[in-house]
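Here we start with a single chain on its own, the form predicted alone, put down as structure tokens.
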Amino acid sequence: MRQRLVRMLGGVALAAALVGSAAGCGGSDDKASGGGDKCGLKIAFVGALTGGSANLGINIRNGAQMAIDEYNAGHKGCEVTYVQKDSQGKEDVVSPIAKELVKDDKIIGSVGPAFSGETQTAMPTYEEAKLPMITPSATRPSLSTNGWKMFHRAVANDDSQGPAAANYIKSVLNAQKVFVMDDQSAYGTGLADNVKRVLGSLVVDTDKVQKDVTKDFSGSITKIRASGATVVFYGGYYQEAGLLVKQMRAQGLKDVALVAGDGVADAGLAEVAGKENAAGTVVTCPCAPASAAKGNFIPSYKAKFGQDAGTYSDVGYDAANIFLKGIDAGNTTRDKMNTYLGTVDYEGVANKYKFTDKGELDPSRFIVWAFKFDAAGQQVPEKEIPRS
């Protein structure tokens, strides 16, 4: 009798243990329809966390981290792991990172790469392994022309940002002579080419420098002065743009305005140039001001990270949430997730998202804003600008 009772109690205990085990991973609700468990999945971030381009990468990394942390707080015992990889913004660094990430089949989505050059390098690896990605910030138009099915872009590309910047130069600054420069990067060259195309005969001269190499802009400044330009457009990133405007002011070009794209839309410009020199610089971004993000994003971000959200922080948050919504809907494999991205119509804190068959953001969702640096070195929203 005692042995029978022990066997009965043991059976009850085993059943309870099995139920508890299932509940520890969300129970049957966390089993994806069609097979596959929602528990144990991973989302990657790829972007610059160190080096000269780190500010923009950290903004995106933090936004995505906040989304994943919020998700995990509501999915105790069935969390999503956040895999963060520092590309340093360099193409030779991102290549082995991409090859490492795709080997882990628990990674079913990647936020980033963040920059155009590293995206161009990583995408063939992602494509072969069928790892879907959403870039919050890589804007080179040609990224969507390679037939890649895994590529998705959460912002407008430079075919929209470039014309918007050119229209600002013509309509707001009323410039008649414009000098156009770029840093020869995949991003900077494409953006500058779009500006030149729209401005046409208003471009009086051009020049090229080299990202991460050029420190002395004396030659360019001599050409700017000789051209008689009242506006310089710079296609590149804030490190070189900061040095450029600092040296322009030091060499007497006090009244020549600097206009640049989203690669310069960062507090790092004022840090490099000095607040006084950066003041008046106009930057465009295919994004709304982070300060306009919906819901509790702004106070929650500051409470979590001890600083204000920056350029693309909110887009990074939205990109991660798109993947997380996909997981909740049962898309627990790379193939299912990519199919889901092709049908998603998601309203985030920064924008509404829907992707074309080439991975571009639906043109009806495009946003381009102009920001201006003030005397305190702050990037202040000025106005949304038309693309044509």
Contents of the next structure:
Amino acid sequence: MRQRLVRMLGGVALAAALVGSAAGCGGSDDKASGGGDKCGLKIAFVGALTGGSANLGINIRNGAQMAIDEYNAGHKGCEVTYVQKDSQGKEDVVSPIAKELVKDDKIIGSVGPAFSGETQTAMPTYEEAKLPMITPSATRPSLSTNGWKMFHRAVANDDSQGPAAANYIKSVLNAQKVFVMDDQSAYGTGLADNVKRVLGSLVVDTDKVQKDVTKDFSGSITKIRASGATVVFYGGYYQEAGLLVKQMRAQGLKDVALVAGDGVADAGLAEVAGKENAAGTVVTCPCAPASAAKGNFIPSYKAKFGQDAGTYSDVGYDAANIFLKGIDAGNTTRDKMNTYLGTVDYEGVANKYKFTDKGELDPSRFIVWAFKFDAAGQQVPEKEIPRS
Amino acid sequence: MNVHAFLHNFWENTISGLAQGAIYALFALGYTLVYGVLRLINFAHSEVFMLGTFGAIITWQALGLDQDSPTPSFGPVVLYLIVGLAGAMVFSAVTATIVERVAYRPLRKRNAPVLAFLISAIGASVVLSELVGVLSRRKPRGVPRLVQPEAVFTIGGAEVTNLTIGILVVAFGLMFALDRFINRSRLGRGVRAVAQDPNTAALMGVNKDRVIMLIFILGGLMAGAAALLYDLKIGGTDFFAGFDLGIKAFAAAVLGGIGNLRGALVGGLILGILEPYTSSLFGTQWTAVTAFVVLIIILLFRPNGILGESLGRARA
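With the form predicted alone in hand, show me what the form predicted together with the partner chain looks like.
Shown next: the complete complex, the earlier chain at its head.
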């Protein structure tokens, strides 16, 4: 009896699978007829919405959401759909997401992926399907050196941020002994290597931990203590940085300053570390302070989301607006959209955007700022750092 | 290879390694107890631990403590720690009980093959971990600063803090109590009887289902204590906290001799100190590689673990 039941269930499942795949084929047949119309187009967001360092993704998601909602308010009956995908900031999660997104012909632009590692994973898929993207935050320098035509970066990369951070450590903190560590991610390693290169002999020791895995930093803290370093540079994201600084303070390294890059530039640092431990941490970012964004951006953002705009919210807003302007100008296919991105010269709320043929932001528009966490756990803009 | 760093940091590494090893050992007891009686690896045990780390934080939060609260004075701290320990142990023990009732008992009633248990345990592990992941939005949670580590004395220039001493005292105390319980009490005798020969034990009037429930609860209680110590040492947790630590605790159990309570202690401590040693010698990124290579080598010479297998046979 039971055997028969199992066979029957198996048969039903098989039939369902056949019907499902047939429906799938039917769907893909209609694709060709879609192009040429400004209406019914979609813009995607890809980045971490949940996960250890998800605030960085959420900031961008919200910024782009605001741009699209504003656009739709002025284009009743011809709205742009916003497709949001949570990558958790992980390479293995982003891969199927990218494959799914490129299948939808209506999606003609992607804001993100947000982190460097996931961007590296998703780009070949985007490239093959010719889906143009603008990342507001993936700063690994080598992303622009693969010949990817669809890749665009709306901020300076870590060839600017790394030296700027190193200069800050040298000339503002006057450090003589620096300990450099990273999380072995595509972003963290690249940034830390850049910092090491510029600091040269000031680097007394180094260490590597693992993103999403390392929770116990005792081994690194022993090395920091033994090295006599007064500054620790961490290339990585705020989830690990929060635990690192908390354990540093708990294990007696009370006066060793922590400096990190844009991956740590979020109030989430204090959520794990506690405000008192996070206070004093310096982060660099190839971005202007979010509070300096032009126009109505800051109050509108606060009114819409009930919280202040964070790191890259403004750049996410601008990135989405660049796509939306493109749609308005009649670039309704992926090919046309990408050609348009090559020529765009757009003044947004955070910066002016123009892309080089490699997809990098025009070097004249690079900005790097230093921020410092205050006793309330908020990052306060400190100063713009000269890049050399 | 940095021999200088290894020698220079020898005592500091030994001390932090012992504290970490004590946590592995408590965690490993859950694997060892279940294996000793059922001859099965409970892969859901990592999630039993993970829920314990949340249990303590949720308990403290209910008492109005979060990561920004100032450190309370000594008297209340002791109270908070005891309540937090109870919270963590209850969360872990309840989770272990649910795992037994849902993922093990129904299969046992149907005389399922060993592989089915293995897969249902992995299934339970994934379900629990992802469930907590979705509910917590995969965000890490910070632990209140209850214990500010302060040096009590030094060995070879390395500070031994109150936290390290606390971790070692709690871990050894609980392991000693468990050892006594299994080897001296009436219930413990039942556990040993079922471990030796379940059928004969049943004929002698031992209720096998109750014994199995008991070992899951005991494993859960120990994992809960490990979870509290982990919270205090690490300062935060997330839905994924059990995964990496679970593999290491399981390795520690096998290293010491799975099914053997004292083996879990030996295995945990060895793995605990190997990690910082290799971190100093080769860099933190090589920690897992070298620690597990050493583990493989030890198992080549002692395939049954350092102290040998079996809860029943070791001290029947």
